[in-house]
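Heads up, the chain below is alone and in the form predicted alone; it's given as structure tokens.
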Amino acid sequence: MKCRKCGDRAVLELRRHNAAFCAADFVDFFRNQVREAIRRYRMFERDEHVLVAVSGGKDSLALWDVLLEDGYRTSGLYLDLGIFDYSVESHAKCEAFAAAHGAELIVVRVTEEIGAPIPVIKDVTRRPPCSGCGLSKRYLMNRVALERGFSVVATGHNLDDEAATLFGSVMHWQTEALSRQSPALASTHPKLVRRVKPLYRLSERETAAYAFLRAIDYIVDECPFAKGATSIAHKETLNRMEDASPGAKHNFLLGFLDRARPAFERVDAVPLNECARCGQVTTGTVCAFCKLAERVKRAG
């Protein structure tokens, strides 16, 4: 098997592209896919300071690596969720990466912001842990970006993540979710920063290969609360489709973005208010994060 670009021995075959690459050319291919994503959706400009949400996993650290190598001005944001040894190890991976690259890492602890770590929040709400976790991460990413002057937050969501989210939304015809499914969400309020996903064109396998070839030390274990999540079941279904028909996930997601998404865009904008307690954006009077914090406080 030879590299499509240089003809040397390939180290990785990409069936969905009907191609194989040597190590150096795959790294170039990966970075070019990120560049194309940034260009196509005008995610951010060269002079912007980008806040990269990092979890210690392969995707977010690979994204941060690409942006640093391309000369973007970035800072990392690590949200310590307080999930036992998993958070301890993932935090350490982020600290080590930032130190090795001379980059700034901002650390925010959920326990300090809401009054309890994610495992306790799970018990208080009696809902799946991903519910309180996702809410907390979205709120804190936006608030930290606002407070520190960032206009955009970049996350490490890859092709597999986005295709699985789309699959779940279509399964239940969640039209509001379909209208928000995009690699780049614009700011719709002065207190909402833009959110972008520069890895949306790259699969989980491709991101893992990039991290390996770049010797990025990342946490391999999944979050202990991920077991049984519907997103994993959706990924497994899509993986079977991909095995039978390489490019299925790519065609599903990009086909939706290019051809179907405009049909789900909302004609009437959702009214946005500022939370009466914290001042952040909400559709009601008090935001969901403040309500959750109040529940945690009462339970304590």
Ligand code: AMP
Given for the second form:
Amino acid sequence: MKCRKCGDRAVLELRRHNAAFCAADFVDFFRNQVREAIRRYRMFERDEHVLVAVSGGKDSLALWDVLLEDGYRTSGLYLDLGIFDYSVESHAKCEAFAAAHGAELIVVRVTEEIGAPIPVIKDVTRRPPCSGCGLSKRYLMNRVALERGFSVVATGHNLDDEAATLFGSVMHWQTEALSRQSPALASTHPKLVRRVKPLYRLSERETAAYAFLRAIDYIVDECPFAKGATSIAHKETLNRMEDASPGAKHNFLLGFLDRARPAFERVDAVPLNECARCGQVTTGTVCAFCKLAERVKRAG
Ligand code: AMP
Ligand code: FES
Ligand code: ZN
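The form predicted together with this ligand, contrasted with the form predicted alone above:
Entire complex below, previous chain first.
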């Protein structure tokens, strides 16, 4: 197999692009896909300060690496969820990456913000851990960005993540979720920062290859609560389709974004208020994060 660009020996075949690349040209290809995502969705400008949410996994560290290499002004945000060794190890990976690149890493502990770590929150709510966890992550990313003057948060969601989410929403025709499925969510309120996903065009296999080729040290283990999550089942289904028909995932997601998403665009946007307790945005009176914190306090 030869590299499509230089003709040298290829290290990676990308069947959906009908191409193979050597190490240097794959890294180039990867960065160009990120640039294309940023350009196409006008994710951020050159002079903006971008908050990159990093979990210690391959995707978000690969994203941070690309943005640093391209000269963007960035800081990392690590949310310590208090999930046993998983959090200790993933925190260490983020600290090491930040130190090696001379970049700022902001660390926020969920326990300090809400009164308990994720494993306790899951018992209090008696709901899957990912629900309280996802809620806390979204809330804290936005609040930290606002408090520190960032206008945009970038996450490491990749093509596989986005296609699996889309698949789940389509399976249940969750039209509200479909209207929000996008690589770039605009700010619809002065207290909501933009959220962007510059890796949406790149698969999990590609981000793993990039992290490997760039010698990025990341946490390989998944969160211990991820087992059995429906998103994993959806990813497996999509991967089987991808095996049979390379490009299936890409066509599913990008086809939706280009052709179907406009049909789900909401004109009657829900009115947004400021939470009576914390001042963050909510559709009700008290936001879901403050309600969760209240339940944790009562249970403690
Ligand atoms: P996940 O929801 O775990 O698939 O992660 C999706 C994206 O959310 C990651 O690529 C990160 O950008 C961000 N993220 C997940 N966990 C954390 C964390 N503990 N701290 C900061 N960002 C996170
Ligand atoms: Fe949130 Fe696993 S990372 S429950
Ligand atoms: Zn609140």
